[in-house]
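Next up: a single chain in C-alpha cells, the form predicted on its own.
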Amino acid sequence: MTPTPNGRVALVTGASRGIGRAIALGLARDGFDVVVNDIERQREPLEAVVAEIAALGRRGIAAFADVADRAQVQAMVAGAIAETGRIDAVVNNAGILITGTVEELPEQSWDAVMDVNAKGTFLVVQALLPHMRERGYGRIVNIASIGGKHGAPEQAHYSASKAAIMGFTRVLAQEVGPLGITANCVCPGIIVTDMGRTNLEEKAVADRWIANTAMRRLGQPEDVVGPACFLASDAAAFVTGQSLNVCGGIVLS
C-alpha cells in the first residue's frame, strides 16, 4: 500500500472517456488521487487518463472492471483500497445506452442497459460500504440523467435505468446518513460526448434541443464536473438524497 499524502481518494467508474473523464481530471484538480475504472477494452483511453491525471500532479491508478459483474466490481475496490489505503468518494458514472421504442426492444438490450446503469451503481457502492462505514466518511455520487425524470422516445429501458438510480440514491441517502457517508444523484442534460450524439445524430434533433434549453446551448462534459466535484467534497457535507439537474434549464425543479 502507498499511502496518499494529504489528500483523499475518489473512484470513478466509466472514466475513460466523455462524462467520467472530465470528472475524473476536475477531483484531480481538486486534489483527489483517482481511481479510474473502465472495462478491458478501454485501456488505451484509460491509461491516457491516468497520465493526464499524473500531469496535474496526483496520482491515478486504472482498475478494470465490468460494473455489472459483482466479483470483479469486489476485486476492483478491494484492490484499490490495498492500493490507496482509502477511498473517500465514488463517481458512479458507467453507463451505457442502446435504442429501441418499448415494441421492438429486445429483451438483452434491456438486461444489458439495466445491469450497467442500475445494478452497476448499487454493486460499486454495496462494494464500498463496509469500508466508508468503517471510516465514518463517505462521498457517494451517482450520474442519473434527467431522462429519469421524462425520458424521449426510444430509451424506456435508460429512462428507467435512470430513475432507478434517483430512487436507491434517495433511500440509500437514508440509510447511510448516520454513517457520515452522504449520496446524491447528478442528472446531466443533453451532453456532448460519443454516448450522448444517440440525441443529436440529425440537425433538427440537436436545435431543437438547444431551443427547449434555457442556456441555448448543448452541454459540455466540463459543465458536470463542478456539481459532481462539489457533491464529493466536504462543502456538500449536509446536502444528501438531493437529484441535481444539470442541463442548462431543460428541467425546471
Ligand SMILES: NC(=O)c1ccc[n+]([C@@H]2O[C@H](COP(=O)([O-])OP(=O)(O)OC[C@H]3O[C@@H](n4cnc5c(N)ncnc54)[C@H](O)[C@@H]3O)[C@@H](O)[C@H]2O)c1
Second form
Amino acid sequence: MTPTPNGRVALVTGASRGIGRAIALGLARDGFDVVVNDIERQREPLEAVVAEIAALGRRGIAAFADVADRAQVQAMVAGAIAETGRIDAVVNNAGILITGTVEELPEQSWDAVMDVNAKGTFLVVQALLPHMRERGYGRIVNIASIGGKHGAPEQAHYSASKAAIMGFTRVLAQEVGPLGITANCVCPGIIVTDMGRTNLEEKAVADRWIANTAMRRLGQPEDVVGPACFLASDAAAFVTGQSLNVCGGIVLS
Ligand SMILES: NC(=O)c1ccc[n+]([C@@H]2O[C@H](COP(=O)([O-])OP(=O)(O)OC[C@H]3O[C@@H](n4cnc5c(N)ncnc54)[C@H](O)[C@@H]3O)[C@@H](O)[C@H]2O)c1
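Okay, that was the form predicted on its own. Show me the form predicted together with this ligand next.
Okay, now the whole complex, with that chain kicking things off.
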C-alpha cells in the first residue's frame, strides 16, 4: 500500500470483529493510528483489537457508541478529535443483518437494519464533516454490499439499507468534493464472518455462492482490506462517488 504520512488517524466503526477489525489492522499496518468503535457489549473483543494495533506499533483507541444514536455518535467523534487532534479517514463499517421475507418482516426489523446501516453511516459522516471541512481533507469509506446492487431473498431491507448507503455516498461525494474530501463505497461479496455465515448456513447454499463466484471461493475479511485502505489513502485522491465491488466476481459491473 501507499505509505501513510506519520500521524494520520482513522476511525473505523464496528471494528471488534470481522471486516471492521481486519480493516482497522490494515490501516494500522499502513501507518494510521486507529480509533476503533463498537457497541459497549463488544468491549472485550474491541480492547483486544486495540492491543493488536499497539502490537503493530500504532496507537489504538477504543470508542464505544451505537452508531444509530446521534448523541452517542456526536460524543464519540468529539472525544476522538479531542484525543487525537485529527481524523483523516473514516470507515463506516458497522452493520447488522436480520433476515425475513418482505411478507413477514416485522416493522422493527426494517427499522433496526435501516437505523444501524443507513442512518448510522449518515450520523457518523455528519458528525465528522465540520472537522474535515476545517482541515480541507478527508477520506470517507462506506461499507455497502453487493446486496445493495443485487441482493438475496429474505434480505430486502438489508439490500435497501445498502442501496441507501450507495445513493447517499454518490451525493455526498458531490457535496464534499470541493472541500478536498472523497467519499466512496466498498461492496463486499460473501465474506466469512459472523454475519457472512448467515448466508452460508447450508453447505448447498455456500457451494452455490462459490460456483457463482469467478474466483471460486468465499471471501475472507482480509480480502476487503486492500480496497478499503486504498480508498482511505492519498493514492485514491481522484476517486470519489464510486462503489467498488470486492466480491471475487459475483457481480461483474
Ligand atoms: N460478511 C459479509 O458477507 C458482508 C457482505 C457485504 C457487506 N458486509 C458488510 O460489512 C460490514 C461488516 O460486516 P461483518 O461481516 O464483519 O459483520 P459482523 O457481524 O462480524 O461485524 C459487525 C460489527 O458491527 C458492530 N455493530 C453492530 N451494530 C452496531 C452499532 N449499532 N454500533 C456500532 N457497532 C455496531 C458489531 O458489534 C460487529 O462488531 C457490515 O456493514 C456488513 O453489512 C458484510
